[in-house]
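As structure tokens, one chain now follows by itself in the form predicted on its own.
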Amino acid sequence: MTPTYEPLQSSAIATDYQRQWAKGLRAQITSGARYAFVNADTPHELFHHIGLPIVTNQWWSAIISAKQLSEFYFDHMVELGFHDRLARYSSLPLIAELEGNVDRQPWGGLPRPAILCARQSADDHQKIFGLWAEKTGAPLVLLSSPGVPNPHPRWWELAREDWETLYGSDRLDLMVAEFEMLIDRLEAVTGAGFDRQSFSQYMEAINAQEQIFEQASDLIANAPRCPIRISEQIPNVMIPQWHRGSGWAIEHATRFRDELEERVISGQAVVENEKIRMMWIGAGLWFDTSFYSAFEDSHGAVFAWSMYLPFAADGYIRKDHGDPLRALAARVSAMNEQLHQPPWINAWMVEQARKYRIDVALMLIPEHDRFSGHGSLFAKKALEEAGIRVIEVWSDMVDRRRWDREAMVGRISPVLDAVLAEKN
């Protein structure tokens, strides 16, 4: 660990308000409240403006993962028969649930939904959630995905305003009559009714809130030197995002960019003598975090970008020119898309990479997840051309079974290395 670096004040405020919060979701759902069971790519902004709590299935996964969970219930998957190409990060707690042990499972499991959804973008999304919704009788409701025939590579270019040229009108008539559905849905499960004009104030927020976002990120790329670690980054920036547009996320996200401006300032940063700026690509690698220092003290190397601060603005800023479901729509059309799949992926990484001033990039490639791995190769060939080193990474986010971390570094250092002796 550098001596000279100390954690943002942020970073304790933000993890204390997430250890808070799921607290007291998780009295909530333990003492009979209704809450829904959803897909990390659904619209949240539903749920949360009607009042009705949400897990997300990806969320519950690294709470399982984090609690050291993942090698058994990976190893039961097999037992039960399941091929060992299912994805890891969405399927975890499918097999925890079908496992049935709740004093195994964080919180003593989970109850039965009042509702379940998932967007169908990935072919084992919509069977993962049947298997669930006929395990536990909840009611399932499947969004549709349906792809764009002519994908702009620069698609950032145009999501925040032209979204609907980005996108396609029939592709937002289709989604936001989903969502209609879905509202339908949710007033029969809550009981309440769905403020549409309010929906409108909360969208504005989060837009505000993402812009934040981008001043923070806007920070890090231009700073001499990195002033925060990603470990410290993602959660400064997924703990909001999970609350968008609260009165607590737009706050917080103002307290991370101060204070990170403070640094850059001051001249505070991660590594004191920085030589080398890497870039995480890809999901948390959440059991092994401090993997991302590994670097600092032997090749002055830090870890400055991960997907996570850039793509809150180019992925969820979205003007509403007049009809929030439809920018609400068009924030969630193409997300994951845009994340893990050419050609939506491989230009966002070059321009990011170049912004950040990256020299050596880390690819995750979870090679049981076919969505989020197989886009991979075409967005190293478009890093590798723009004449950033690009290192496969072929882990899973969930599943340290095959994580061997001395084996990475080993593989890593020389590159470091080959990159300190040209710029020496």
Second form
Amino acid sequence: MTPTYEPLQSSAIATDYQRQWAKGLRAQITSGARYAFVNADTPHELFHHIGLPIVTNQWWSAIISAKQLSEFYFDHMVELGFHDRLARYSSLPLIAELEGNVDRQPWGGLPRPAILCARQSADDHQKIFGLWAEKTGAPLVLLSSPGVPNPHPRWWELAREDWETLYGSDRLDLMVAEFEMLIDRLEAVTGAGFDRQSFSQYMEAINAQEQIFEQASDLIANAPRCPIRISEQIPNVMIPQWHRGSGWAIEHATRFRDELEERVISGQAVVENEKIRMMWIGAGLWFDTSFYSAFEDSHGAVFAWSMYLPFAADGYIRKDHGDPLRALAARVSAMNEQLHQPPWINAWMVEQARKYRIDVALMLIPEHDRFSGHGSLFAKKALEEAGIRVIEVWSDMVDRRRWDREAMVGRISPVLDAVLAEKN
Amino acid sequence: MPVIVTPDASGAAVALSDAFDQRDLYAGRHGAPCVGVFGNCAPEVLIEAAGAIPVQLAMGSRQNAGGQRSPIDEVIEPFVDAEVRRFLRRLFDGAFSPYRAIIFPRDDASALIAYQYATEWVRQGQADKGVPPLFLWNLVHTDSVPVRDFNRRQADRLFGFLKEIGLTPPDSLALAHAGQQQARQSRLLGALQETVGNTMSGGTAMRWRNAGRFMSASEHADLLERAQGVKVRSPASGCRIGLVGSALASTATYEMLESIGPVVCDLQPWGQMWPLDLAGAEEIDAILAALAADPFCPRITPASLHRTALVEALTTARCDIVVCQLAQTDDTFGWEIPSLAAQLERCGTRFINLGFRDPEPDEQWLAESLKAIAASLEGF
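Having seen the form predicted on its own, could you now give me the structure of the form predicted together with the partner chain?
Complete assembly follows, chain above in first position.
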């Protein structure tokens, strides 16, 4: 570790905020307030705007994993009769729910949600959420996810303005119609009306937040030396993203960007003598985030890139063209797919690697979470053709049983040695 | 082994067996235009109505099934389904160049990956042998006004594509005729399945059923009709078997199962869920509604419909035991297993999960599975 490295003040503020928010939410829902349990790639904006709190499946999964409970639950998963090649990241909360001992779970477990919502982007989402619905009796809303027949490789160039061309009118029409049905359900659950007038302003606020994150991303990409670790990038982006468009989220995005800018101007860096820039491709390694600083002292190598910050801009900014619900459909209709399907993932990885001046990419390939794993080797090939060294990490974002840190360090070090030898 | 009763029936039985054995290599023998389809949930009826033969390529010839490497292997992860790998290797070896097109139903999990990998390899300029036009069929499996509208637009898109590849977009007469032929094919296959355990084995029924994936529905129906007089030695009686899990076309596995009892209810994806019964659906909206309501599509919504349909069919068939088997890459059916087992057990039906197996399981897997099933039948 570089001795002079200090965490951002923003990081503590973000995690404190989330802790307080979680505490408040826990108090609300354990005292009977209604909430929704939703997948990450669903239109959170509709829930936020109508005032129904949400717990996000993948966030809850990361919380369980960070509490070192995944090992227990995945063993239990097999005891329940599920085989051990099923997806982990999106199923960990379900297994905790099925196991049923709420004292073991974070927050003392979750009460019955008022509504469940998932998108059928991966084939197992509807199975996992279907089991949640059976177990809890909560109604389940599934959003369709037809494929994009002719995906434009450089999707981020069209996604902000010309999303109608990029995602296709037929798919957007369907998604908007399904949003309308979801809004009806949310109005019934909350007893509140969906304010369409202010929804436009809310969507504009989200666009503004994501533009701030884009500036933050540019700062890191262009800085002579990387100013922060990705283990700090991630909470500073994802916590505001869970609250996107709120006053606090925009305020925090601004604070984060400004603090980054100060660091860049003052020359503060993760590694004083930065020699190698790396990218971490895939979801976070939630149970071992300190791994991200493992090569700073030994090789002057810093993880500069993780998808969450740059995706805040490319994956979220959508001009509304007078129709904010349709713009939201454009944001959601291929949200996950852009991170996992060729040609979208390979083209974007190369673009980002070049922008961030990446030398080495570590690519998390979760073989038993195939939706997240498919397309990995296309991305690897594209990165290698662009001159980036790629190291495959066959592991899982929440299952520490498949992680051998020492062995991984042993695999990566010789590659970094070779990069250093080339540079010297 | 079939016991042949008439020369005509004999010829039909041989043709059905040949078609199953030769698979897509059987399809092109008449010179009729062929359109490949990959996986279940494909719009075969619409392709036939346009004057082409839909040919299943996910259960295609076993050419290059093994170790012969192909340049596209570089981008195929180890967890990609075996049928996708085999298909991609053959596709980029030019095996499907005579086809007018290949259609991939989005709601078949393997098909979406096959489509994405194939189109990306082509886009990158890596395909140096003839690759026919590729088309993603985006039918959504549920029922709502917006979905009906969406599905109709997908059908119109398909018809436009069929025109582009030199076929005739079907008119109402062609649609009605194709719907009737598929309904006839489905009816005859239903009758065939009824005879399993009496004059037919489940393994032969599986072979004859899937023979129809490599010929027109009318030719298949004709052959099934002519073969009705054929009797096949009944497998061991006493235990009625249901089969679920991943797609299985292994004759050896059926032989293993039927050394215990007949497979009277075959609900794995290459089983009796195909072809969809289109009786009464002869115009486009009715056909699309029937396709969208297929409860055996794993992506059908509401999510509970799939398992409900499985349980209903297995209990109606009076299965004594339901055998589950899984492809090495299963990540979907596994979610159904505990609940399916529990629901069946509540109905008095035993359930055994044999676990993972290769597309053509080896002797050891077969022997161990036989032993496991026998053990689970103790006291039966």
